[in-house]
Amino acid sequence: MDALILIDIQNDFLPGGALAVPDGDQVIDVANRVRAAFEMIAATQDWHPANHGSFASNHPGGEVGELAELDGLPQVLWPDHCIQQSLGAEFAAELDSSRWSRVVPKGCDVNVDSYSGFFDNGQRAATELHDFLQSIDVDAVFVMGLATDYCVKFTALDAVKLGYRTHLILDGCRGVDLQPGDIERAVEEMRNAGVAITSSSELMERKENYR
């Protein structure tokens, strides 16, 4: 079975949000369009406690964008974002969630960030996503959302390592590009790892041909 995995399409990552991804809102229409091609849809949700260690505000003298250390791991410091129960943590209002099968929270541990929808950044603990996909015999995943060079990339790379046939819906992603070229490098890294790069139009055409 194929599954669509929507990555962190939340208010804080949209224009006007605390950690806005440039043009992040443009992925919403893509998500709403491709959902018709899938029986199984899961969405990941950044779900941070207010004292999360990835927030620059929790590091005296720390600056947003600075590279620091968190529990032995390198950590980019971010603005406070996607705090549990906040408006910023909610999914975009225009995003159609009516057929979602599972919402997977991540980044809940104050001591480690979690870019991937499958594991925390230290690979020390897993989310529920892999077990859920295995329980319904998913063997191929199509990944899209925010942001290309962080949560989308690490989710796709982990999906490959876990044995899923993994596809990136490229026009359904937008990136941070903290360092110029980060987005292009992320896409190339995914491609080199075995992720198939596709587009929403190619996906919908292929799915229609198999009906």
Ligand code: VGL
Second form
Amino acid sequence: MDALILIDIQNDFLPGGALAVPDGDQVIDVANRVRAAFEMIAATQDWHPANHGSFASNHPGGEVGELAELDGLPQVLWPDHCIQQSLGAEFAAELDSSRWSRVVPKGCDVNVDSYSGFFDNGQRAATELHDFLQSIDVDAVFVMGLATDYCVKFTALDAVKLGYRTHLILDGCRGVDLQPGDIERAVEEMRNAGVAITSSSELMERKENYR
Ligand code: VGL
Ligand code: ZN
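Show the form predicted in complex with pyrazine-2-carboxylic acid, please, because up to now only the form predicted on its own has appeared in this conversation.
Below, the chain from earlier opens the complete complex, with every other chain and molecule after it.
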């Protein structure tokens, strides 16, 4: 069975949000369009406590965008974002969440960030995503959302490692591009790891042929 995995389509990652991804709002229409092709839809939700160690505000003298360390791991320092219960952490209002089977929170542990929807950045703790997909016999995943060069990338790479046939819906993703070229390099890295790069129109055509 195929599953659609929507990554972090939350207010703080949209234009005007705390960690705005350029044109991040443009993935909403894509998500709402492709959902018709899936019986199984899961969505990840960046869900940080206010004292999370990925926030520059929790590192004395730390600046946004700087590379620091968190519990022994390299950590990019971010603005405060997706704080649990805040409006910024909520899914985009226009995003159609009916028929979602599961919402997977991540980044809840103060001492480690979690870009991937499957594991924290130290690969120490798993979220509930893999167990859930296993329990409903998912063997192929289609990943899209925010941000291409962080949470989308690490989710897709973990999906490949876990043995899923993994597809990236490229027009359903937008990236941060902290360093110009990060998005392009992220797509290349996914492709090289075995992620199949597709588009929403290609996906919808293919699904149409199955019917
Ligand atoms: C993300 C940076 C920090 C993402 C989450 O969703 O890609 N990026 N937290
Ligand atoms: Zn985050």
